[in-house]
Amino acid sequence: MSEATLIKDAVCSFCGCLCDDIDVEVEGGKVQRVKHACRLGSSKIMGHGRIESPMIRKEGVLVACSFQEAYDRAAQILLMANKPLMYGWASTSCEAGKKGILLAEEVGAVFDTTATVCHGPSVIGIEEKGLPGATLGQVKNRADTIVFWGCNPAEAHPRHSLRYSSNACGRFTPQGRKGRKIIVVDVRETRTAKNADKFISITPGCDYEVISALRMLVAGKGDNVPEEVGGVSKADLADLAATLKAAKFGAVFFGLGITHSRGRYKNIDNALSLVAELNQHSKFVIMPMRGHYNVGGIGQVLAWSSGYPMSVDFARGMPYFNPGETAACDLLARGDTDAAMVIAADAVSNFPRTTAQALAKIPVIQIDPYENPTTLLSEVVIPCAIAGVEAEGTAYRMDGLALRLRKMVDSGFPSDEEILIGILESVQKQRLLKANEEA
C-alpha cells in the first residue's frame, strides 16, 4: 500500500478567489483529505461522478468511442459549419485557452467566454473608464472600509471574507473585522448583509440613480439630491457618503446584482466614476467579484492574443468584436451560428431559455469532466482532466494575479489543452485530405 503524500499550499480551482493555502492528502493515486478549503472547493478537489469515456451520438443515442474518433467527429462538425461558436473557457487553464484561440482562427469561429453572461458589462465599463484596482492582498492588509454592492460572497465566494476582506487580519489591519466598517448595498438582505455594519436596501434596477446621488453628495452638491433615491433616504445616502470619504483605504466589490440590473455597463461606468471621485478625498479601489476561477484569465489571454477580451469573431480572417452582435446569446438568438463547442461551462443551464433551445437545434461538442444539461443535447462529448487537480496550468485570480495550478493526481484523462490539440490536428488533417482530393 502506497504512503500518503501531503501537498501543501495547493491552489483551489473553484472560484475567483483561487485560495492558495490548501493542503491536500493523496494516497493510492486518489485525494483522501482536503484541509482549509470551503465546502465547494473541497467537493471539487475530492471529486465526484464523472463522464467515463468519450461519446458520439449515433441514431439519436450517445455511444462510447475512442478519443481519436471524438476528435475527428468534432473536427468534422467545425469544418462543416459556416460560423461555429466556441463558448465557455472559464473553468480551464490559460494554456487551454491559447490552443482554443488557435482552433478558432483555423475554423473561423466566434470565440466567447462565460463573461458574456456575467461580468461582460464590467469589462465594457472598465474599457471606457479604466480600473482603479488593487490586489486582494492590499485590501486584506490596508482596507478599513469595504463595500459589497450587488454581491453575496458569503455564499458565492465562501472564503473571501476570511482571507481577503471583511474578516481578514492584515499587516495594517490587525484587528480584522473589529477594525473595519463593512457596508452592503443590495436589493435584499443576504448572509453577507447580516455581517455588515450597515445594510442599504435599494429598489431593484435603481443602482445607477443611487450611485449618481452618492457622487453628488461626495462632490458637496447634496442640495440637488431629492429626499429619496432608489428607495434610500437622503439622510442614509449622506451618512454613507461621509463614511466613504472618511476611509483611510476603501474597497468596493461588486457583483452581478449591479452588472445585470437596469443600466448594465453604465452602472459600472458610474461606479468607476464614484471611486475616482472618492480618490480625491481618500484611497479607494474597486474590483468585480469574478465567479469561475479563470474567467478573468481567459479574458487576459484573449485580449493579448486578439486585442479583445470576449465575444471575438474570427470568421472574417481577423479579430472582430462588437458586443450585442458577436456575443454567444446574440448569435444563437439570431440563428447566426450553425455549430457550437462548449468547453469548461454549462451553456444550457446558464443561457436564457430561447437561446438554449436554439443551441439544441445545432450540433454541439462538449468538453467537460462532468455530465450536465449541455451533455443531453451534445453530438460529441469528450471528458477531460480537471485543471488544478489532475492537470497543471495557469489561472488568474479575480484581482488579475496569475497563479500556477498544480497537478495532484493522475486521472488518465487528457487535459483540455491536449484535447484541443487533438481536434486542431484533426481539422488540419481533414482539410489537407480534402484539398488533395479536389486537386
Partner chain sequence: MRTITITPREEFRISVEAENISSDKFASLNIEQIKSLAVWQGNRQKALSDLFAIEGDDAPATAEEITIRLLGDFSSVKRIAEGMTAGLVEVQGSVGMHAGNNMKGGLLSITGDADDWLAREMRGGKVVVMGDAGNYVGSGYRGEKCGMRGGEIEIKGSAGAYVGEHLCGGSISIGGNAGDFPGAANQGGTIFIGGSTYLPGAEMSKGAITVKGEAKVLPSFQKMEIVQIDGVDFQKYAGDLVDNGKGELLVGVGSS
Given for the second form:
Amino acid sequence: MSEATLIKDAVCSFCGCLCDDIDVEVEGGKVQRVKHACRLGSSKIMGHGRIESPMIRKEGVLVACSFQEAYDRAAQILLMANKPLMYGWASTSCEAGKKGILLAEEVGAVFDTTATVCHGPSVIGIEEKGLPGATLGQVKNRADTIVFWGCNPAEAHPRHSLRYSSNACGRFTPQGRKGRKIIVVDVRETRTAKNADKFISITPGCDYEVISALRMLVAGKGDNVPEEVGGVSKADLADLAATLKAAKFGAVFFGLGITHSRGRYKNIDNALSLVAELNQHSKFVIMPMRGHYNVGGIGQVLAWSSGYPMSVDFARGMPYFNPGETAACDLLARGDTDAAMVIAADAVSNFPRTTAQALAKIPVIQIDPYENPTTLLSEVVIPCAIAGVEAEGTAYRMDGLALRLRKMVDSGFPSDEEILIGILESVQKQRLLKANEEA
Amino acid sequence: MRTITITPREEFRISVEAENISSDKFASLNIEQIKSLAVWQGNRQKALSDLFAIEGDDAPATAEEITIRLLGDFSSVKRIAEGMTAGLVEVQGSVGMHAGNNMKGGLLSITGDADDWLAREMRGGKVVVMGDAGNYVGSGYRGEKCGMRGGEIEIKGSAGAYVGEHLCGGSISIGGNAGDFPGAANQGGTIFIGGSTYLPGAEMSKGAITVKGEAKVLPSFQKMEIVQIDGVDFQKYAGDLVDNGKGELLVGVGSS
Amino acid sequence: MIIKGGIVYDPANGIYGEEMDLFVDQGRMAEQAKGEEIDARGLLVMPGGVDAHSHIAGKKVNTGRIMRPDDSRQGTQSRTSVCRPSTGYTVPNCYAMGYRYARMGYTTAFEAATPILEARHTHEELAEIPIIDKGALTLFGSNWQVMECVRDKDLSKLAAYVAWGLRAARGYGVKIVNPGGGEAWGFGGNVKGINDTVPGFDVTPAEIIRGLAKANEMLHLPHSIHLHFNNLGKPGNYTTAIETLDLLRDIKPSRMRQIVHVTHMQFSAYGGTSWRDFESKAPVIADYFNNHNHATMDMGQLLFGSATTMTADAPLEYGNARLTHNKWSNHDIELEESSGVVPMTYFRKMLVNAVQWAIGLELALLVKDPWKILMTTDSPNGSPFVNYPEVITLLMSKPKRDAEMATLHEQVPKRTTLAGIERELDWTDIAIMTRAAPARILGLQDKGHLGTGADGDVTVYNLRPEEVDASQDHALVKKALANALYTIKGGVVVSKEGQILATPPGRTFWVDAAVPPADADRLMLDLEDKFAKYYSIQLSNYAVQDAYLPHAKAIRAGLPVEPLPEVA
Amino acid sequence: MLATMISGRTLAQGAGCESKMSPDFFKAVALCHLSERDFKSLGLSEGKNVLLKNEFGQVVLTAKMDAGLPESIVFIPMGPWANVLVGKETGGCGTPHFKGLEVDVAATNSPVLNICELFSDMGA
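With the form predicted on its own already on screen, would you show the form predicted together with its partner chain?
Complete assembly follows, chain above in first position.
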C-alpha cells in the first residue's frame, strides 16, 4: 500500500469554474478526502460506480470484450458510415479533443460538442456581435455591479460567487459582497435570486424585448418604451438601466435561461449589444456561464483546428460549419446520420426524447467512465479514465483560461486520448487492409 | 430550349449535396458529362448518375437556354441551383436546404416546400415556392454582415424564423405566416408577410417590412401614423431605434 | 542537401546576389554536404523568411476565428495525405498558418502578444502550427507587478519579474502595448500620452517604458523591448512616437542591437488633428530613424480588403468598433492586460484607409537603412500575411505604386509624399527586411542568414534576379513570391511550387534569463501576496508546463553573453 | 392546468448527473416543481405525482412545492424526464427549445417511471 499523499491546488473537473485550489488526499491508490471543493466537485473526485469493462452488443446484450476488440468494432462502425456523428467532448481534456478531431477528419465525420445543447446559441450570438469579456479575476478585483441573467450559479456553479463574483474580494473591491450590487433577472426566484439585491422577474421567452427596452433606456430613449415590457414595469427597467450606467465596473453572467428560451441566439446577440453600449457610460463585460468543465476548451481546440468552435462537418474533407444543419440534434432530428460516437457526454439523457430516439436506430459507440442511458442503446461501450482525476490534460475555464488538469490516481483505464488513438490506428489498419484486398 | 430531367433513384436517408445541379454547371456539358458530375452523400463522393436518373437534350447550350426539371422527392438534396446566373430550375416537389444559394439570375421554381437557408446570400434572379419554406429564407451566412443583396423570393405558404436576416437588398414575400425575427438587421431590403409574425425588424437600419396579420412589435420601435394601402389600414412604426434605425415597419390593424 | 547554382542573397554575410552552391547537413548550413540536389541555377535564393511580428496564436487569434465564421469559410482547402484541412483568410486555422508561411518561403514567425496568464493557450496553438519555428512575445506593459516595481524604482526586482514572467509564459521577449492603457481600460479609461498617470498606480507610461527597457538590458535579452506606442491609431500621434523614442536614447544596449523595436509604425505616423485633416507624418518619422540608431521598426503595412484587427490595445479596439459599427470582442486579463478584436475592411476610396496604405510604404522607402525596418502587415491587422508578396512588389516597383495610386481616393497625393518617392527596393533590401534584419532584431543567431551553422532554412524562388526587372515585371515577381519553388526547413523540402510536401513540427524559442537569487526571493514575496489576494488561480498552476512545448528551444540570458558593444 | 415548463440545473441533479442509473439521481431529477398556489389548486401534497403532457410527449413526475416559482410556471431539473416534453426541432440554430414549453399539468396516481423504464421502448 502506498503512503498517503496530499495533492495541493488540483483543478476540479466538474463545472466551468474549474476551481484550482482543491486539495486531495490519496492513499492506496484511492482518493480519501477532498478539501475546498463544492458538493458537485467532491462527488466527482471521490468517485462512484462506473463501467468496468469494454463491451460489444451481441444478440442484443452487451458482452465484455477486450479494448482492442472494442476499438476494432468502433473503427468498423465509423468506416462503414456515410455520415458518422462524433458528439460530446465537454467532459474530457483538450488532448482527447485533438485526437477526436483527427479521427473525424480521417473518417469524414461531423464533430459536434455539447455546446449545441447549452451555449451554442451564445456562440452564434458572438458570431453576430463579438464577445466583450474578461477573465474572472477581473470581475473579482473590479466589479461593483453584477447581473446574473437566466443563470443560477448557487446551484450550477456553487463556488462562483465566492471565488470570482458576488462575494469575492479584490484590489478595488475590498468589501466583497457589501461593496457590490447584485441583480438577478430570471423567470423564477432561484437560490441565486434570493441572495441578490434586486430580483427582476420576467415572463418566459421575453428576454429579447426586455433587453431592447434596456438598450433604449441606457441610450436615453426611454420615452418610447411602453409602461411594461416582458412582465417588467418600465420603472423597474429604468432603475436597472440607471444602476448599470452608474457602475464602475459591471459584469453580466448569463446562462441557459436565456439560450434555451424563445429568441435563443438573438437574445445573446441583443445582450452583447447592450453590454457594448454600456461601455460608453461605464466599464462592462459579459460572460456565458459554461456548464461542463471543458465545454469551452473543446470549442477552443476545434476553432484553432478547423476555424469553427462546434458543429463542424468534415464529411467532404474540408470543415463546414452551420449549426441548424450540422449540429448533433439537427442531424438526429432529420435522420441524417448513420452512426454515432458519444464521448464524455450523455446524449440520450440530454437530448429531447424524440431526438434521442434517432440514436436508438443507428449504431452508437460510447466512451465514458459511467453507465448512463446512452449505454443502454450503445453497440460498443468503452470505459475510460476520468480526465482530471485519473488522467492529466488541459481544460479551459468559462472565461477561456487554460489550466492543466492533474492525474490524482491511477485507475488502470486508458484515457480518452489513448482510446481515440486506439480507434484511429484501427481505422488506418482496416483501411489499409481493404485497400490491399481491392488491389 | 434545352431541357434536362433529373429523378432521384432512391429515397435518400443521408442527405445529398448537389451544388452541381445548376444551369450554369450543365451549360457546356453533354448528358454523359452531366451524369459524371460530382455529388456528395455524406463522406462519399459519387457521380450524379449514381443517385439520379438523368435524361434530356444532349447538345450543350447556354445557361439561359436550359431548363432543369427535377421530378420526385428532393427534400434531402441540398444546394440545388447554387450560384446559378440564368436559366430555369423547376422542381416538381420539395427541395432540401440551401436551394438557390448565392443565386445571381434565372428562375428557381419549387412546387412543394423548401427547407432552411433558401436563397441564402442571393444576388439576383427569382425564387418561387408554392409551399412553405424553412428558416433563414434569403439570409446571410453565419457571422456575415450581408444576406440577400438582390433578386426576388416569393413563398406562397409560410416561412420559418429569421426571414431575410441581414437583408441588404431585394425583396421577399411570404404569403402566410413568418416565424420569429423576420428582417432582423435589415439594411435595405423589403419583406412582405401576408400572415402573422413575432418581433419583426429587430435592429433594422433601413428597408421596409410589411406584416398584414398580427405582429408582436419591439419596444424599440416608434409608433407612427396609420397608413392605408389598397384599402387596408396599417400601423406604421419606425425603427429599430436601438441602433437609430430608419427602417419602416407596417403592421395590419384590420385583423386584430 | 546541395542547393546548386542559385543567385544567393545573404546580406548578413555580405552576399548580395552571388551565384553559389549551398550545403545543408543535419538540418544546418554546412561547408560541404551530400545527398539530395536542388537545382536552383540562376534562381533567386534567400534564407528562410522570418516574421518578427504576426498574430498567429493564442486567445485573440482564436477569438477572431470564433467570431468570424464568415472569415473561416474563406480559403478552405481539403485535407490531403500530407496536410490537415485549411480554413480562413485573415484568421486561418493553425494548419493553414504553417502551410501558408511555408509556401511563401517563410520558416519562422513570432506571435506578437501573449499575456502571461494566457500563455498556455498560446503554446497550445503554437504547438499545433506545423513546419515553421516560432516564439511568442510576452506582454508586460500594464502589469501590476511591473507598475509597482517601476513606481518603487526597484529595477532589480523588475528585472527579476521580467525573467520570471518570461519563464512562466515561455516567452521570448518583452512586449509593451499602449503601456498603462490596459490597466486604465480595466475601468473603461485610457492613458492619453506618455506622461499621463496610470489610474491607481502612480506611474506614467514613460516610466513603464523606460523601466522595462532598462530591465531588458539588465537581463541581456536577445531581443529589445518591442513597443506598440500609446495613442496608436489616432490622428496626430506622430508626436507621441517621437516623444517616446526620445525617452530611450540614453539607454545603453547590452547586445549588438537596438534598444527598442517599434512595431507597426504605420499606425503611429499620423498627422492632423482629426480624421478630417488626417495626413501622413511618415517623412518626420523616417527622418528620426535616419538620424538615430537606437530604434528599429516594422511597417505594419495596410492593404485594401478584409482584415481582422486584434491587439492588446483594448481601448483602441472599442473605438474601432464604435467607428465602424462592427462586431467587438474585448478581453481583459486580470492584473496584466486588456485586449480587443474587431473585423475591418479597408477601402481604396476611403481617404483615411488610402492614406494609411501610403504611410506604410513611405516609411519603408524613406528609411535609408533596410536593417532598421522590417516588412510586416501586423498580420492580420493591416492585412493577412499571405499578402506579403503584394507589399514586397509595391516596394520594388514604382510603376505598380503609381498604378495602385490611380485607383485610390484622389486626396492621397496631397496627404502623403508617396507619389514623389522614386526609390525602388532591390533584392538585397528585401532579403534584409524579410530575413536578415528580423533575425538580427529578434536576436536569433541561427536565423535569417546562410552562414555555416545557421539553420538549414533556405528559399528558392522561381525567379531569375539577373533577368527579371522587378519594377516592370511586378506581377511575375508577386506570383513567384507567393509560392516558392522550394522552401527548405531544417534541410527538408517542406513546400515545392506551393505544394506542401512535409510537415515537420517547428520549434518554439523562449528565453530563460537568470537573475540573482536575492532578487528572485524578494519578488516571490510580492507574487505570493498577489496570488493570495488578486489572481483567480493559484500560483502553482500559473506557469506554462513543459508539456505545452514539445519542441522547445530555450535561449539563455541574464548574464552578459557577449561584450557590451557601442552602437554604431 | 396549462403551464409553461422550464428546466435547469439543481445542486442534487448536478451531483448525480454522472451516476444517472442510481436511485439518488432518480430522486433528484424526476421532480416537477410547482408554485405554492398551483400545487394547492391541483390538490397535491408532498409525494404526490403529476402528469405533464404536451404535443411532444407525456411524463409522470413527483410534485414538489417551490416558493420561488411564479404561478403557471413549472420547473423540472434538466435531464431525461424533462426532455420527454421537448420537441426535436432546433429552430435553425442547432439547439432544441428546452425552456418555455407549453404543458398541461394534472394530478395523477400513475407511478413515476425509473430510468430503465423510461427508456424501455427505445430498445434499452
